[in-house]
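First, one chain by itself: the form predicted on its own, in structure tokens.
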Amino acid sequence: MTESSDLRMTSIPLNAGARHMPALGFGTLIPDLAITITATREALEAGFRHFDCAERYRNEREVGDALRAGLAAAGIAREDIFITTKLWNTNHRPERVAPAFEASLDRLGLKYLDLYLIHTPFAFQPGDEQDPRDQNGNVLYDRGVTLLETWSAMESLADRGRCRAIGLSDITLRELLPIYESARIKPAVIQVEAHPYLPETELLEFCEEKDIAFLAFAPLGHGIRPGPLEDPVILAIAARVGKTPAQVLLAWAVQRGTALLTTPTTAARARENLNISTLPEDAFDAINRIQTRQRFNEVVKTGSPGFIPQGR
């Protein structure tokens, strides 16, 4: 549980040399582009250092525009910001992982990036279709591959230096437990949904183990209601302390010693979602006593994100 009372400049050490991973970060899944653009400005200038991009959410090249006009216009410098993509489930095989990370790159225009996620465990039938799907709907996987071999070509990414870290995405720990045990650079990071409906205290506990940083998206329950922003702990907490409940949740978060990816779309939620402050004690326990368990996005069964519609 971290002691500073102000969360806002919480980073996270990563296990891939000096870097750390600012603790608030800024996800731009958002399906419209115009405001992808205006949305991941205003992160930027409300203060957020972090920003998780992802091939899958097509429009990678609108965040990297943004942010490079967002840098220049307030003379901050690319090694003073965080940036994630993600490699996607038509791409793992081997032979496709350098390329499809490249075009990344080449679409958020960056020389390097600070972290590259594979997104979810599960192999689609490579392609250019992102969604690949039979006559019945059926996701098509490809089952010519396996997750440690994807990998391995990960390893071979950080090896050349312009990816400075590498993680999994929407992984649970069983799916975790034999990369981390074969995989000869480990881990930095693990991304997973993550809040007080689904704690996922176990992998929470290997990750603080092994040293990978643990970063929670959905950290509002994705603001799927009823949930937690709703919860009658939560708003009790939010009265006492004057803060929002977004604010309680986030504050959680950051205590217990994670990351997380909250996704404002205008400037005053930005500022909101990063005035951010240590919650007493007492609260900080309450929220971990909460009983409901909840998840609200099933990838982890399927591979398919539930927060982006099919054929996106």
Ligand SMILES: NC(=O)c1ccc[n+]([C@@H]2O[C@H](COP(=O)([O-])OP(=O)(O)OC[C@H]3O[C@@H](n4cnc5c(N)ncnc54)[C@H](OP(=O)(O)O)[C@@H]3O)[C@@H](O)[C@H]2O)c1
Given for the second form:
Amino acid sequence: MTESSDLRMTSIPLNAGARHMPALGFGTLIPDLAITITATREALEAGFRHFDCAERYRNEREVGDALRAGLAAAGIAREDIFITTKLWNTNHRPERVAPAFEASLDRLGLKYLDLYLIHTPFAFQPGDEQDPRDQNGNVLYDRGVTLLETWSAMESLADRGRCRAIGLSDITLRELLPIYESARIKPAVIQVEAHPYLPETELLEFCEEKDIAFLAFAPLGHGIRPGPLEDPVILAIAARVGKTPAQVLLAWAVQRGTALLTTPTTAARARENLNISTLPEDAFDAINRIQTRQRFNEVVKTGSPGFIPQGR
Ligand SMILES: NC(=O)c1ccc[n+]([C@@H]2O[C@H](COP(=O)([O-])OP(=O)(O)OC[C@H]3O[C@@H](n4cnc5c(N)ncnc54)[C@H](OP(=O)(O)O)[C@@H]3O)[C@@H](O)[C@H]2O)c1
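Counterpart to the form predicted on its own, namely the form predicted together with this ligand:
The next block holds the full complex; its first chain is the one shown before.
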């Protein structure tokens, strides 16, 4: 368990050399392009130094523009921020990996990436259509490539030095094991959904043992209500420690040794989500004892992204 009382500056060492990843990351899965620009800029101004992007989010250009303008205005160097993007499912064929990487770099306006992830372990039919489907609406998967072949192409990218670390997203322990065992370059990071309703304890323990950084997405349960933000245990701890439910959930995530991605879309929430500090041990333990189990995003099962609509 992390012991710092101010968790905001926590960073996680990566197995790829002497690099670190800021534990508090800002996610750019924001459908509206104008909000993408303002939210990214406000996150940088609030103090976020870790930004998570994806080819699939179709807004790398806007994120890149917002970051460039924000860095210049604040006099922050590129080296002082950590930027990730992800290879989409339609680009798993090895010959498509480097062009997809270059296209992302070009849209982001960057010379290098801190981290490049395989977005999901599912290969879709290669091509420009990000969501290829048959006449019945079924996803068209690509059976002509294995995840290990895609991983080898990622290793070649890492060899060339323009992405400093590589990893996987939306991966289960069962899928991660064979990659970990065969990889020449071990995954530095995995990114999966995690919060008190989906703690992924077994996967986290494996990552701790193998020196893989665990990066939690949807740490607030994607803001879905009912969900962790309204859980009675979280509400009671928030009232007791004088923090908001979001701050309690984010503190718990960092305290258990994970990095996280959150997506505040206002400046006030960006500041709120950075202002987190260590929870008392009994509060931390009480969150670990929450029994509710709920996954909010099915991408790990199909490769098709999307949070599951919830009724109130
Ligand atoms: N690898 C994958 O397949 C995958 C899948 C999903 C997400 N991700 C990544 O993870 C990032 C984070 O995921 P997420 O969007 O689910 O994160 P999240 O932070 O759990 O949820 C974001 C939602 O929480 C709300 N929120 C943010 N701060 C809040 C606060 N202080 N109090 C109350 N509500 C708050 C936001 O509302 P407002 O908009 O009103 O601020 C938004 O609706 C994404 O942007 C993306 O980069 C990856």
